[in-house]
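As a starting point, one isolated chain is supplied in structure tokens, in the form predicted on its own.
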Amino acid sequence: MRKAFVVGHPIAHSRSPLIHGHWLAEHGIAGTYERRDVAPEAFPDFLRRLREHGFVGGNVTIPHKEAAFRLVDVLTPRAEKIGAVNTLFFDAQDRLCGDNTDAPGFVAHLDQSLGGDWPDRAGGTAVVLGAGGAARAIVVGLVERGLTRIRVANRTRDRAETLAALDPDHVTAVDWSELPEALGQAGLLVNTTALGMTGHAPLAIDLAPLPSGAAVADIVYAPLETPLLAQARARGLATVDGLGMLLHQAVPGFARWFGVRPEVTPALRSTIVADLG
């Protein structure tokens, strides 16, 4: 019986135990996956007792992601490059090694939605809004799909200008008033703020500079159309939502748990979509 785990602070509202209990029953797989709500000041000793309470690795979410980060005895390189840990596991040393499955896991959503030959289609260029955790890992995939002009906007420059030094040879930061000149040269938009989730306010920008051609993301998906998303779609533009990246950035750590690479298929889609309601 092989035992998986997220943890947080709070965490009943994660759907990460249906991804994986889909998941489970689909390959007939004898393990589980739980619910932990482990308090900030608890989280360490929690992490040294994984072993003691049977876990072969989990994931972290809010607020414990950059703590894991300093916490694990090995970084992979992307988790290392993107400052935060969502994915915990175990190597053949038995050290507890953390990944961040974001990135990859936005860049399998965007393939899967808009095509593998998106990239090309979007003349290798992106606009990402916002520069929190989210925006670090989007901006990390991107550059490892081979995009080569990244503009990233934020209402704070400064924090645009530090994510930007993650690739400063791909990544510029550019002022919210420089957005419409950034539109009019991106193939791809990617909202990587709360704005539009529900309960906060819509995020209040004008696509008409984009491209007919361009494709606009966001990572919220509560709702599962933002106004950003309708917007886009007002116009014609291909549209991606925020739960494939959810979805998609959980497959690499259930393949690591128990052994089988799991799909993302519509029947497990469903079943998300069907619980958000």
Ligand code: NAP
Contents of the next structure:
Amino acid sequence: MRKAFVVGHPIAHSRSPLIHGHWLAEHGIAGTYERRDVAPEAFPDFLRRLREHGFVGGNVTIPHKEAAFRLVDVLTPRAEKIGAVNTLFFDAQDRLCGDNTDAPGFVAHLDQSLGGDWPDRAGGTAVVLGAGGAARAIVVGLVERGLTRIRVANRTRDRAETLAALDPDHVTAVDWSELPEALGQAGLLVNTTALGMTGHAPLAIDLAPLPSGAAVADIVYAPLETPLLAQARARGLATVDGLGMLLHQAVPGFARWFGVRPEVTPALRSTIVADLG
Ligand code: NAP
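Moving on from the form predicted on its own, please list the structure of the form predicted in complex with this ligand.
Now the complete complex, all chains and molecules, led by this one.
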């Protein structure tokens, strides 16, 4: 019986057990995937005892992604670049490895939603709003996917500068006030801030300057259609919701722990949408 987990604090809200439970049932695998609520001070000990508890690996969520980055034995190059770990597994030498699957998860969902040629149609350009942990993963994913001109706007300008320093040839920081000009040249707009999430203020932004062929993605998935996506749809722009990223980021972990590469299907999506209410 292979056992995996998602660890966070709090963790009751996590949909990951539903996603992995769906795939375990779909593939008839006798495995488990459970929630573990672990406070920050207990996290290092939790990681040290993974084998003792019979785990083959698991997911890491808020607030442990940076601690996991510091504590694992081996980092994938992508996790090293992003500075955060969301997926743990053991390698052939039984070393604890840390990966970050948010970046490929976001890009896989764009590919599935917009078609594989979207980077060309976007002219290699994007505007990213926000410069937190998710933005870091997304910017790394967009650069890996071949985008060459990414502009990052954030409430706190310093954080946008730090993010741009990851890859100064392809990423620049812009002020929020420069957005109309930046949007006018963007093939893709991505919201990575918490604005628009249920209980938060909506993102106050005018999409009018975006070219008519541009796409708008929001990584907030509660509600599924954020005010930003509703505005984009009303303008006739292609839209990409945040749920797909959550589903696609789960694929590499499941494949490593349970030996089957699962698909993100309409049935899986419906299960999670029903749970989101
Ligand atoms: P984070 O590291 O805390 O970053 C939050 C970002 O939002 C920062 O850029 C912050 O700006 C900005 N922000 C927060 N409140 C704001 C406000 N009132 N006005 C303007 N900007 C504001 O969080 P994160 O991990 O990057 O997550 C961000 C969002 O993405 C959350 O809603 C999270 O649920 C969602 N998310 C979704 C997925 C998915 O799979 N779909 C995955 C990861 C995260 P400052 O730097 O100025 O504070």
